[in-house]
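Heads up, the chain below is alone and in the form predicted on its own; it's given as structure tokens.
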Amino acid sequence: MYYGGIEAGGTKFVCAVGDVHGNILERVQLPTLTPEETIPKVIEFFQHHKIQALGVGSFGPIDINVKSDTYGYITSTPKTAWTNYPFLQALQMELHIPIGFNTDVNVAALGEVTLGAAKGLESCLYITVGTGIGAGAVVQGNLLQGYSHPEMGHILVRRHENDTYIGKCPYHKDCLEGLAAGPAIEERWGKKGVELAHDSKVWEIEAYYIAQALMQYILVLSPEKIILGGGVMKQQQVFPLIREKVASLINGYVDLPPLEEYIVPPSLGDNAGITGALILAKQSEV
């Protein structure tokens, strides 16, 4: 049995056909343009395959409350062409199969807890630090959801004493995303993070903000594993700095596993999201 998966990001859509073990039969990558340009190509890809169900992990904010009139919509996204777009309904209208719909970070968390770095655990936190910052949480084996999905990238953090950068978030300026996402790094320093790999002060400030966020997540959610993904986190030199600062901030208040095993990169790498989408597709059949 094959399933379909969509990892819908702000810059690209990854569409794949595979099984629930993460084996991918075929995949394509499409640029995220307008819905009128992108969605017909997505639908066409899946119409050429016999799939049992489809799982979608989307950029957001999105409405994942099944009781809501706008369930399945992309809502107040900064990508104006996609604002209030009925994403799920557009797919259902053409594909006529069960479709699971959730956030891109939630499906990545689902992938990692099922087949990746948190396999065998009951809880984990998956955080992506890239164009934006978002997090998905698995608690007692289930994706965390309340009124809507968590927006952990927009918490407030204390400003680093040497950081005068105003912040990039269009809603909150100097929230976590506004200070630590990829575009903030580039605007603050005048270069992309990948070009600043050997500049220690860049990663000192980055680790300072991420560690504060992790402290708050640890104290609120107590995850069994924290997984840090996204383009910025490909700078492996920041991991030891984050762990060091988390240890300092927690200051022995709660017992944690060895941080080298607790705060880790995704073991599924760039496939965490699409793998989670395939697993979500299987779950949607129930």
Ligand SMILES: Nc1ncnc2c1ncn2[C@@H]1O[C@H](COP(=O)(O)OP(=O)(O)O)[C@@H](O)[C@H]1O
The other form holds:
2 protein chains.
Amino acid sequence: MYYGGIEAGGTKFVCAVGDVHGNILERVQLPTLTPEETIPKVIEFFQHHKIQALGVGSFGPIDINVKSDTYGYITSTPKTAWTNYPFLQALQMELHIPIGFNTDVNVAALGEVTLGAAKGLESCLYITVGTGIGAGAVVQGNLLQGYSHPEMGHILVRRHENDTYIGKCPYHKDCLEGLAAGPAIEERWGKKGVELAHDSKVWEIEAYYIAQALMQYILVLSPEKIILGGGVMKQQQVFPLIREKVASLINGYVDLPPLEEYIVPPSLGDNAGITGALILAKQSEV
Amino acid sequence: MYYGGIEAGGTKFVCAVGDVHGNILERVQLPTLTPEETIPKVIEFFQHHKIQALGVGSFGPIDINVKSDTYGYITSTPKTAWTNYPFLQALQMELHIPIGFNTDVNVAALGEVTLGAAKGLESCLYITVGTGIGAGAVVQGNLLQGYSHPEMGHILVRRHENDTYIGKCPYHKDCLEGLAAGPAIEERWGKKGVELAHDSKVWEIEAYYIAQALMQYILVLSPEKIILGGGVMKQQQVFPLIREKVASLINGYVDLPPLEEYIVPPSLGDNAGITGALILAKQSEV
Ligand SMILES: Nc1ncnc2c1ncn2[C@@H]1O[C@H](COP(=O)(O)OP(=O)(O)O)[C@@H](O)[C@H]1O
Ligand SMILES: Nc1ncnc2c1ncn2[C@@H]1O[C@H](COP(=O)(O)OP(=O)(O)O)[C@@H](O)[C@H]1O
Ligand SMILES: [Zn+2]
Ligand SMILES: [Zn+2]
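Now show me the form predicted in complex with the ligand; what you just gave was the form predicted on its own.
Up next: the whole complex, starting with the chain shown before.
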């Protein structure tokens, strides 16, 4: 029984065929150009395979409210070619199979809670710190959703006392994403994150912002596990700093599991999203 | 078909018998003394009524994880007589009926989503700004729960530029509760909130902190409705200030319903909690 999965990102689309145990049979990667250029290639890939259903984890913002008229659309994205694009409908028109549709980060959380670092739990938070900062969550077994999907990357943080960088978010300037995503690191220090690996003050500030965000997420959602992925989190040395700062910020107010087991990298690595998409595909059948 | 409800607060217990439509047949109010003094009176009240099941909304922190050994306990509360008190067990031992157990604020959220301001929705956030700040949430129809219950009152906020007050939280000093709960208002200004009704700078600062908290909650949870209750929120003039500041903080980044309908007082007023407790009672039967 095979399923299809799409991880639709701002720079690339990953399409895969596989099963719900994390086995991937075939995978292609396509650049994210315009919908007219990219989507026909995506459809062609899946038409060559016998799949039961498809799961899509998409960049956003997207409309995931099934009762909405624009359910399945990419909505107000800065990538203008994709603004108000009926993504789900375009796929459905050609593929005629059940399709699950959610955010890239919610789908990655689903992958990790089903087969990864949060396996066996009812809840987890999956945060990516990369070109942007986004988070998805599984709450009581379900992908978190309310009026819309979470947009946790833009929460407010307090400034680090040694940080004078103005912030990069076009909406909020110095929100979490504006201060701590990859491009903010690069603009603040004049070098890419990967080149700053040995500069401890970089990771001290980075950890301070991420720890504040985790404190807020913990107090609001109380996830059973927090998974930190994305390019910036390849800097493994930042994990212990984050854990230490989370402990000192929360200051014993809430009871938590040992932080080395609680705040962890994705155990599916870069496959969290595509694995989650295959699981979402199966869920869309019911 | 009658149910029992308990709203267990730090200063008083409200016990009621009623139905799931919000009709209350009888209600008593008891002071929160020690468990030995208070609980027998609570039990006696319910023994005089034929109820199907009981719902409890309790002050906390409490253990709401049904798989835990201390499920149903009040855990590390500063009210030392109640520390590690097996609240649910004490009731069950005498009453022999199904009992639902959750936080006071989660239960109030349940009341409002079932019969109040969020009626017909799948999600809502209920925040009380009183002696402390607490919040409960219904997410996709269920009371929010993860590793533990939410503790949203202690999230971090940025200081208002004109606020030099140090903050009152014993754990975090100037977290939301430390800066914006009733006792913080009183200590900052040297007068009770109710006496400061006409002092606009008081409510400007108060609204700034609450608006920041709402921004964080919106970005993390995306509730379909936000209900603000508790003593401090009796100051109706603070609602428009909060809405204005939420709009300017979020700055168009997420799409929201019109804020006058989105950020509202409880429509069950002071009965949100006890009404929710009766509904929780019914839910505990299944
Ligand atoms: N090893 C690394 N160390 C630090 N920063 C990195 C590393 N790899 C990528 N980044 C940064 O992460 C960002 C890209 O994030 P990534 O998660 O790889 O892609 P995207 O978010 O676009 O899907 C860039 O700003 C890049 O500089
Ligand atoms: N009308 C009011 N205006 C401003 N503040 C009030 C008002 N009524 C109560 N408060 C403040 O709210 C706090 C009590 O909160 P309340 O919600 O009534 O009780 P509790 O939180 O203990 O259940 C006190 O600090 C009190 O000063
Ligand atoms: Zn932002
Ligand atoms: Zn606090």
